[in-house]
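Take a look at this single chain in structure tokens; it is the form predicted on its own.
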Amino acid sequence: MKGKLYLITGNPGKVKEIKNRLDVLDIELGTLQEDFVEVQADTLEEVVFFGIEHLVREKGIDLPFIKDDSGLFIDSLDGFPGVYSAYVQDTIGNDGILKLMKGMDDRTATFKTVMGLHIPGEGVSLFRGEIRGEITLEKRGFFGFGYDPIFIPEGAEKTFAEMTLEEKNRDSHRIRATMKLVDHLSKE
């Protein structure tokens, strides 16, 4: 695929961290806001899947995007907040997080994020990418956003938050997505 590609979205981190890994193609990240219904579902790929269709259908966009959701999933809470995270993020945010994990001690984490891209004419492709890690005792880190300043990945030692952008885009879930993203770009 060559030309411009964008991405659904009203999060300047998120863009950052696609167009990096999308430079090495030759195509042209551009963005758009634009509000649309997000389906209470089990799965990630479900809430893109219903969110691309409500874009494609109900708001008319004939061009080729991605929309991602991401969710961290939290092993002693059952998988919470799992596809609620966006909500939780904005209703309990981290802090909330931390005072419902007090105690506690299995910390274990999955990041997951799910990429879906539409191209008119060739339906809908969805990439996965997840990152295993551990939930931190206090907040930590300035930069990322979301869940990045109490979620550490697996071999590291810093969160997200205290990673510049270059050392979060070594691995992580959304760059595992992406990658995949760009495989699959690479051989249209």
Ligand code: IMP
Second form
Amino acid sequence: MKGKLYLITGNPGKVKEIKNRLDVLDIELGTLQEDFVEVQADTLEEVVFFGIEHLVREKGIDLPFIKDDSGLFIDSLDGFPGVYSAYVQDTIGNDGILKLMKGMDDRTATFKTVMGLHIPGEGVSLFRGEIRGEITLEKRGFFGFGYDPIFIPEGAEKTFAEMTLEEKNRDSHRIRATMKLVDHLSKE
Ligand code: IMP
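Could I have the structure of this protein in the form predicted in complex with inosinic acid, to go alongside the form predicted on its own above?
Shown next: the complete complex, the earlier chain at its head.
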């Protein structure tokens, strides 16, 4: 595929991370900030799939675009906040998560991203990326966004928020999904 691909988001942090990897292809990444009610569903796949359906059918968006959704799934909280990650980040935030986990020894968690690619006339393809890691005891670092200050990816000592963009982009849930997307697009 060549030309312009749009990312549906209002999050500049995400744009930087994805753009960095799409640069290897002859694709320009634009953004579309479409206000719409995010469907509440049980899985990231459903959120992405129904979100794309809504954008195409209700909003009439007929361009190649990506809609992604991510979530932090904490083992000792039975996967919470998971699909509710955006709501929880906007309400109780990282301090609230640390409070909920006070005294918990098992701090393992998985960050997941599902990326949906819509190409007009071709339908939707989904790409998944996930990375295991641990929730810190306190917030650390000022880079990145969202849960970055409380998540240390497996094999690292720094939180995502203590890493530069380049360091976070070496490996993350979003990069794992983006690499699958890049591989797919390079064959289109
Ligand atoms: P979204 O629905 O993909 O925008 O993400 C759901 C929630 O998870 C939002 O509050 C984001 O800030 C947060 N989030 C998504 N990706 C990341 C990440 O890479 N690091 C930290 N937080 C993230």
